[in-house]
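Below you'll find only one chain, the form predicted on its own, shown as structure tokens.
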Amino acid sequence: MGGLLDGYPRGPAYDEMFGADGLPHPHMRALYDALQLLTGEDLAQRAAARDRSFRDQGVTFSHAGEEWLFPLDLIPRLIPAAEWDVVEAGVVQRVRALEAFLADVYGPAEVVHDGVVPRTLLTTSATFCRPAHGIRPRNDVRIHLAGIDLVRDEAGVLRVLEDNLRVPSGMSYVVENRRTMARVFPGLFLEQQVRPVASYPGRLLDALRRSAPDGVNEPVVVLLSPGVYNPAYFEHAFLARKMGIELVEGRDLFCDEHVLYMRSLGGRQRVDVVYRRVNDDFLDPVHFRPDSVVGCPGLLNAARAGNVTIANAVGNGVADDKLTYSYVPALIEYYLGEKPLLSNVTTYRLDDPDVREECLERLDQLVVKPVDGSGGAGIVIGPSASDAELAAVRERVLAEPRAWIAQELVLLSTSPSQRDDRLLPRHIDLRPFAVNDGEQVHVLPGGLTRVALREGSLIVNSSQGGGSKDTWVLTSTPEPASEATGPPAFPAQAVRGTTPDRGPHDDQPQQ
């Protein structure tokens, strides 16, 4: 009989089971025997199984216009336990630096007056948000959480591919993906001594109750979303449900003298934290959109005088734009007076003259890339590119060039994955997720590994049709949780329901 590994086919990626000698990793031989005792018939009935799951769950995503399953494959990424170390290290140093970028540039702008960036990178931003310049959040958090995209590069070393400071999606996932795999490899899963992930939606509420105006000691929270047509629909009643918070969309609440209110069947109820999963553009349309009907109008107003905070605070998209990104590694350096831990791509800032001819030069070669595009929108990978999609992004480029970025192609790690009663490479990344509560970043240990599905596509998106995997970081110090079960660590409430007949269309990207 046949392992499911044999024949595992090498290509010029690092792979994160096997080394340069075809010998599984250190870390993954304890995986790699198991994985070899089992059969295509016995990988079928567990992906049964977990489909099943993922169906009695509704754990769902939409794509294309259809509500489908969200993949997860059966076979988990794992990270070694000193690894994970320097990960949550950078990761931690980056949200430290970032927050600390924000506060400046809607405060004094001293990075500007210092040289470090210039002032244009501000006034040409897309989504530098002047209104709200000069708002100063409770506890000065304005990352309540953060997704950071990692990738592998040939020689082994993760970098830093994005930052994601405005709605971050896939935390859910990561929780799901755990649930499930403790009840499909129940064996595999005891073997590993793995760090759990379950308490991170009860972090995420201790933050956004930390965050609460001066003088609220019993803070009301709740979750705003665009309605039952967004993508990440799944993601905001799941965390909602898990942190028992109310599930709002924009008709349900309404602001008073610059405070916020929720309707309720017992009347008016004041709001003081609203964790929202709406873009900027749609969230007041007061001061934004002034079309939107999935926001609430005067709620920045409200926030302003300090009646309310919001959560992540508005305006993030500045420090999480591409450009700025290209930047990151020198503001680490200017606020925290430290070495970066980890790694930027090289990148290319397409805004500068000499830097963008050379670049037009070999497009073939360079993935180019919005600054302000997310999940995976937009994005145009020179190898792969036809000369019709190269023309297009070069006329872009030159038309409006700070709208770009540049980078060299990072030829993303494998794993093995399953397909059909095989297991074969494909490309992956890693979303860890911060949670900052104003005194310490937690880094949820292992965050949401994105798995390509199709063969040799380094897009890993769930919205261009990729998929997950557990991400399992491993530890010889077992720390006290039931994955299977989930954190009851708060009483779960009615989530709100919500009429899909009067729901608003709303194809906002989530990041």
Contents of the next structure:
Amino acid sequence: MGGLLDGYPRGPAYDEMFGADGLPHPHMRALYDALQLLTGEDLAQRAAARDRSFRDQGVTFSHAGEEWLFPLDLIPRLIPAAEWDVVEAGVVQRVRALEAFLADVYGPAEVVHDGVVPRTLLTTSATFCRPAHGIRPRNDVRIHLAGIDLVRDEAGVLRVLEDNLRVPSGMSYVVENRRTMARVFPGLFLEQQVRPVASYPGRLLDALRRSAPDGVNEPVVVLLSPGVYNPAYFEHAFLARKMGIELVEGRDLFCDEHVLYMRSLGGRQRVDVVYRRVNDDFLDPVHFRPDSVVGCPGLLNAARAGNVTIANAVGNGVADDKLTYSYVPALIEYYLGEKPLLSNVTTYRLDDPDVREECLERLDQLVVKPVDGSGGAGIVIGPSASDAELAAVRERVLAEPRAWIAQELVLLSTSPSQRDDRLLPRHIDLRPFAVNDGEQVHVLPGGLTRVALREGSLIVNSSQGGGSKDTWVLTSTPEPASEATGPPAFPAQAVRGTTPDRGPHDDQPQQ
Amino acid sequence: MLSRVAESLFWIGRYVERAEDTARLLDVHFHEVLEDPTVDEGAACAVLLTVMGVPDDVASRHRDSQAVLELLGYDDAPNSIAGALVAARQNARGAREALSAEIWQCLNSTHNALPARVAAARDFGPAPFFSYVRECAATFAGHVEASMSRDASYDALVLGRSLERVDMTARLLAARLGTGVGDEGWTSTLRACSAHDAYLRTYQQGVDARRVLEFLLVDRLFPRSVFHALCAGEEALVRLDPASGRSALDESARRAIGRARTDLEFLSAATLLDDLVERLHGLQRTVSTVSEDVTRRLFTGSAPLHWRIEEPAT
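Switching from the form predicted on its own: structure of the form predicted together with the partner chain?
And the full complex, kicking off with our chain again.
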């Protein structure tokens, strides 16, 4: 019987399972031992169980008009408690600095007066939103939910790759992945102490409720989705159901006298908080794209009048602009007076002529990204790009330098992933989610680990054939097993049944 | 709840019931054609298609049972079994947050299994397909009863289901009258409604046409009788739109369903068979009146406002 990990190839990337000495990392030992007991056939059977579970529950994303199963890799990614503490603190720090930045740029803009960022960062940003200027959320929260993408480099250091502060997606897959893994691999969980993730949607709902306009004690919260054809529709429906709120589309909403209503059975019903999963551009045809039917005319004015909270806030894009990203370490020091706990990936600003010239000379070694892109769209990875692609991106950079950044290539760490009846290294990243409720920024334990299922690929986005892994944050001290210390789960007499009404066929005497 | 979601639930109720009842109807047809060599297959198909409202030009191309099965069983239009189940699942997908996980999963896995079930039915005969559809519908109904709050979402679904049941039971009876076979046929009609045992227990005597009609039209207690379905639909409608209970006069849905119910309620056994065909048509018209009226009055929500540029508030 060949082990699943026999002949596991070692490449130049950091591997999440094996150290440089070829032995499993200490926190991976238990999982490694468990995997040694499995055969390729076991793996295939569990993969089939996983697919059945996903298909029946409809855990899908829409791609080119079809519903695709969101691929969940069977091998979890484990993060030890001590490392998670750093991630957690680093993400909190980053979100707090970015909140301060947003409050500043949609207010007094002192960060510009103090020379920390150039004025052109704002004036030339496609995602800086003038209509949002002067809208001050009641509890000063603009980033209700953030997804901060992290990658581990060759040296094993976790670095921030980008911030997602507009409509970060993936939370639903974190929760579904865990449920499915617990069904498919019940044994694995018993040996590990894994921090639970089921409370994610509840945290988000709590933050949304706390952001309601002044004087609203029992806010009506809705989730605004573009509808069933949106790639993330599964997630929208999942979150709405888990939060117990209405999932609305633009056609369900209307504004009247700067108040937002939904069309409900009993007539109009006032809405206080909109958790929107619609991009700024489509949110309100009065201010943005007049041809859009996805949003609701008048929504932004209702928000400006203080009658409704839009979450995440309109205009957050200026803070997750990839050029702004290059300033985040400076923003952390400026707003918080702290040293950044998580490093950026080395990034070059192409709007600086000297830097640009240097970068253009070695484009074949760098990664070039559009500053306002998302979902991996438009990224050119130098070493794997053709000459024609490099020439094309050079043209585009020269035509509009502000629209691009260049980064040193990070060889993402690899994690053992199922390929048929074997485990092979595949590159992964991590998106922890942070919820800001106005008093505290909560980083939920774990996050979405995305995996590039094609050999050698560094692109992990689901729209480009990526999958995900269940992400286990381990607790530092294993708690004693409950049966050793706690009371028995079912007291004996309750099981035997002392309830009087058990019907004529009960073998106990009637009472 | 959102008007759009309520409308989806209404249609989920209708489509699941339609799939189930069409399976029942086809099941009767197949038993008859297979078990009784004297049945004229072409004529039986023609009656069935007419009763189901298939246009004449289409019906004339479906003169054998296999063709009827393709049209009413496997086609992807929402008037076939498979098509209705696909439509139910499409509606559920857009209203997923209003459904319990169990209900969604039931509709979704039924939908996912359809291609394989249809293929098996084409190869080995339709009987397992019919029972599959009925089991799925029963599972769906069980989850509805057990996992939905008795709020507007439940009422919308029950209203849709009840209206469709009235409509389809009327069609089932019309099909039976059209083929005009003896007591054997009425027994299989009862079986198709899962009503045979309940019928025998109620009447304690053999099957005859008048009693079967009485049972399936006006029985107070049997849940698939037209009268029972009308009452369930009327109650759901009143709960959905409480204002309609007070003044039914200016509200055509409530009026139409209430009139159909009272017509049956005070019908004497002696007059049951008078103008029966017209009565069955009338029931179908009632269903479409109520459906249209409910859609117009309840499901469109507040009338859309005119598109206008608002002055920004300061």
